[in-house]
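Taking the form predicted on its own, here's one chain by itself in structure tokens.
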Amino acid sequence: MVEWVWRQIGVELPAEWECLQFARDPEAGRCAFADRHRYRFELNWRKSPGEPDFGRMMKDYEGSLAKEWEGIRKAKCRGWPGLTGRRGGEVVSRFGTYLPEIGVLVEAVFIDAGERDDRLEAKVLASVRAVPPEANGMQRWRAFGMEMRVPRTFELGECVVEPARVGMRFDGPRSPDRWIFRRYGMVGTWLKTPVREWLASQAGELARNVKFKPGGGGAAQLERIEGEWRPKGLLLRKGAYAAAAWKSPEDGRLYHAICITGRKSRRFHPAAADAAMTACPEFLRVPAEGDA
């Protein structure tokens, strides 16, 4: 099982699930998961004041399901009242429930071809759970591979997955405040420079006076840059630019991470220390600015 934190709403799903579908609406989304034959989960989320009357929810739905599905009944599992039957040739399952802890309310849906897999289904609705900011401010998400701490502040701006390369980018409420986070995969066929030329070159023309800083070491040789970040027009906040790139020992995959804040210290600000990616726990160690 793989965990999966999207929007504050953690989940543990089977390994070959991936997922094909995504939202970036605080509000109301889903993310959809498939294996290599059909989609065989979403999680749904609504922003809600309270907990709703999920027995007069249930019969609505079960109205509205009438002319779609065959066989439906009611169920539940680990606590989450539901519907289950049967649509074509599949069988679904829809659960629902609220988290008090972020105030939402969630759907998970459950798709499987000839029976319907409770053991599974039971496996997955026990790990769904809140994942509320943290004491310091900082929100997680892990999702494609990585594990990303940003400040609670921030809103998911743009998620981009492609075959070996995924990346995920984070807003703050001023500008030109953003945190990128990347994952690069088939590294051996297209890297074909040093790890510390690659991220200089990727810092781009926005980025001024950029120098390279002490690294975290270890297995991962992580290598860092600072500089200023000068956006052209005379109305646009400037500040700092910083990175991070590292080719991780255990699964190969080169990865990236950008801080860019209006701050005009060419450190990350001390939040960002937390920012950091389960592949390489170096990043956590930024060296004060005296040991440069």
Given for the second form:
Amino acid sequence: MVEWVWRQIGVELPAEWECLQFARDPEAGRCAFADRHRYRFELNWRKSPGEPDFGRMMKDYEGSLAKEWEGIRKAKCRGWPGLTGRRGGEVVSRFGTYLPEIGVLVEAVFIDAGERDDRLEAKVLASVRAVPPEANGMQRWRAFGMEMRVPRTFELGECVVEPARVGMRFDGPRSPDRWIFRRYGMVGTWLKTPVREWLASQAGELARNVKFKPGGGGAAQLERIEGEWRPKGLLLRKGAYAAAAWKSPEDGRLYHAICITGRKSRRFHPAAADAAMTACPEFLRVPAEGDA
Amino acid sequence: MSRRIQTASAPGAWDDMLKAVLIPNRAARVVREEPDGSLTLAVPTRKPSFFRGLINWLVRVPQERLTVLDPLGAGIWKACDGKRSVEAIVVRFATFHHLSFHESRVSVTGYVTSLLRRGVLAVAVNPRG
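Since we've got the form predicted on its own here, give me the form predicted in complex with its partner chain too.
Let us now look at the entire complex, which starts with that chain.
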């Protein structure tokens, strides 16, 4: 099972289920996961000021689904009320719950090709939980092979998912604050320079006075750079630029983390790293004020 | 929530394609093979019907069209032996490049589509009926 944390909702899913659809909207959205042959799971969310009347909701739901489902009946799993029925050659089961910690109504949809897999449903539903910001004010995300912690005020501004290339950008409430996380695959086919050189080439012309910093070495060969962020334009705020890149010895992927922040709001990335980034115990550190 | 009853089902959206078998164009020939693994293929072209008479005399249509495959594409093309299914090729590509199944699927099918357009490959869907 692999953990997935998206928009403060955490769930553990079979490793072979991959996310093929996602939404960035914090108010309402969906992540859909598929195995090799079909969609298997869908996680829907919607902000709600309070817990809805599930009895009434299920009744309405049953009425609307009766047109497309056969043998529709009520089901309950791990305390989640739901409905199950047959749609064509597949069994679809929908369960709903309310996560009061984050004020979100969550719906989990399972799609099975043959028969309903009750045990897997129970296992997955038991793992669905709210992931509120941590005590240090950082919000945890875990998606597309990356584990990220960003300040809780940051919003997911962009998410690009392509084969062997994933990028997620989190925007802070004030410009130019943004944290970017990228993960690249098939590194051997395109990375023809050392990671150090590649990292410097990615800084772009808006990052000035870029200097290499001690990266820590290790098996991942972590490389770090820091510099000034000077956007073109008189009224645009300047700031600090810091980035790190490393090749994970575990999956062979290249990870790239960028932090662009205003001078007055410098923050440190937490040193605690997750399993996916154990190669880089302190993968990104923005210098504090006065830190030369 | 009741507004969101459309499940992302699309069963078989890519399933039929995974079962398909890719057959190399027998008329295609390898013109050049580079040490890095890239390949140059020549595929005979068919002269359009309007290229006759005077136009044929004025405009010379090349008899073959060249397609250059990078090392990755050459690997995919070589794997298309008329026996392996697309799924087997996808799994092979994923294993070799340490990709997930769907990363590999999107890469392979994207490349295969371009090869199909260029007439280098043909596709047999569900060849065993």
